[in-house]
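The chain below stands alone and is given as C-alpha cells, in the form predicted alone.
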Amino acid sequence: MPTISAVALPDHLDEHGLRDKVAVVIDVLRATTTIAHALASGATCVVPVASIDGARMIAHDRPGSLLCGERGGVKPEGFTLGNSPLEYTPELIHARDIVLTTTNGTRALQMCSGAAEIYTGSITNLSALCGLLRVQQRDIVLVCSGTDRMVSLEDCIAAGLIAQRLQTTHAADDSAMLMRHAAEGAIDRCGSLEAAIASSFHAKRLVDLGFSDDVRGAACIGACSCVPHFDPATGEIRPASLPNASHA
C-alpha cells in the first residue's frame, strides 16, 4: 500500500525525498483555491511565480496574459487581479494565461519541483483531488503552504481531510495522522468545517481586509471539480485529466 505523509510548512520538506512521489500543495486561503477556480472558469493556464518582479517579467513576455496576485493579502500596484477567487470570472479570464504570484502558495509550488507529479489541493476541490489520488496509487506528500512561514490551521485541516479520505488506499505516517486528528479536533471544537476555517489567524486577517466571502467560500467541499496539475518543465498549471471515479 502506498504511503501518505504531510509537512506543516514547505521549509520542512525533504526536497530530495520527493522523487517518485506525488506532491499536493495546499494553500486554502487563498492561492490553491484561486488556482482551481481560475482554471474551472476557463483560464488557459496559471503560471506560478515566486516574486513580484519575476511575475511582471513573465507577464510581459506572454502577450495577452493577466498579471495577478497579492502580497499581504493585497493586490500589488499595476496588477490586474488580486488573489480572491471571486475576481476570476469567465468574462475576465476565459482563454487567458494567468501569471500569479502570492505570498505563500506559489513559493511552495516551486519548492516541490522535484516531485514526480505536483497537484494543488484545497477544500473546494477535495472530492475530485482525492478521487484522482486514490486511483494513482503512488506515495503522496501533502505540503501545507502556511502563512508568512508560520503554520496555518486551514492548510492543516485540508491536509487532514485528504488523509482521512485516502485512509483505505494509503497508509498514513505519523505526520499525516497528526493532520487528520488536528482537522477532526478543530471541526469538532468549532462545530463545523466553515467555523473551523474561519477560526484561523489567517482567516481573521482576511476578514479584516474585507475578504469574508473568500473565507466562507474556501470551506465549501465539492464546489470545484478541477484538479490543477503543475508541470515545472513548462512552468504552467493546467487542469489534470480526471478518472471517472474522481467524484467517488
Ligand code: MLT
Given for the second form:
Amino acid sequence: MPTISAVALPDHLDEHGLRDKVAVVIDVLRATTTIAHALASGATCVVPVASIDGARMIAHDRPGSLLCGERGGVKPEGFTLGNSPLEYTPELIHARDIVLTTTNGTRALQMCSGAAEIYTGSITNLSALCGLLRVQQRDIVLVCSGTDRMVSLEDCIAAGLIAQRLQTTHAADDSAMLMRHAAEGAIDRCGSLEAAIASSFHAKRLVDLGFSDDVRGAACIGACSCVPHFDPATGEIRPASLPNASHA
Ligand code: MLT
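What would the structure be for the form predicted together with the ligand, rather than the form predicted alone?
First the chain shown before, then all remaining chains and molecules of the complex.
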C-alpha cells in the first residue's frame, strides 16, 4: 500500500524525501483555494511566483496576463487582483494567465519542485483531489504552507481530512495521523468544520481585513472540482485531467 505523510511547514521538507512522491501543497487561506477557483472559473493557467518583483517581471513578459496576489493579505500597489477567490470571476479571468504571488502559498509550491508530481489541495477541492490521489496509488507528502513560517491550523485540518479520506488506500505514518487527529479534534471541539477553520489565527486576521466571506467559503467541501497541477518545468499550474468518478 502506498504511504501518506505530512509536514506542518514547507521548511520541514527533506528535499530528497520528495523524489518519486506526489506533493500536495495546501494553503487553505487562501492561495490554494484561490488557485483552484481561478482555474475552475476559466483562467488558462496560474503562474506561481515567490516575489513581488519576480511577478511584475513575469506578468510584463506575458502579454494579456493578470498580475495578482497579496502581501499581508492585501493587494499590492499596481496589481489587478488580490488573493480573494471571489475576485476571480469568469468575466475577469476567462482565458487569461494569472501571475500570482502570495506570502506563503506560492513559496511552498516552489519548495516542492523536486517532487514527482505537484498538486494543490484545499478544502473546496478535497473530494476531487482525493478521488485523483486514490486512483494514482502513489506515495504522498502533504505540505502545509503555514502562515509567515508558523504552523496554520486550517492547513493542518485540510491535511488531516485528506489523510482521513485516503485511509483505505494509503498507509498513514505518524505525521499524517497527527494531522488527522488534529482535524477530527478541532472539528469536534469547535462543532463544525467551518467553525474550526474560523478559529484559526489567519482566519481571524482575514476577518479583521474584511474577508469573512473568504473564510466561510474556504470551508465548503465540494465547492470546486478542479485539481490544480503544477509543472515546475513550465512554471504553470493547470487543471489536472481527472479520472472518471474521481469526485468521491
Ligand atoms: C498566503 O499565501 O500567504 C496566503 O494565501 C495569504 C492570504 O490569505 O492572502
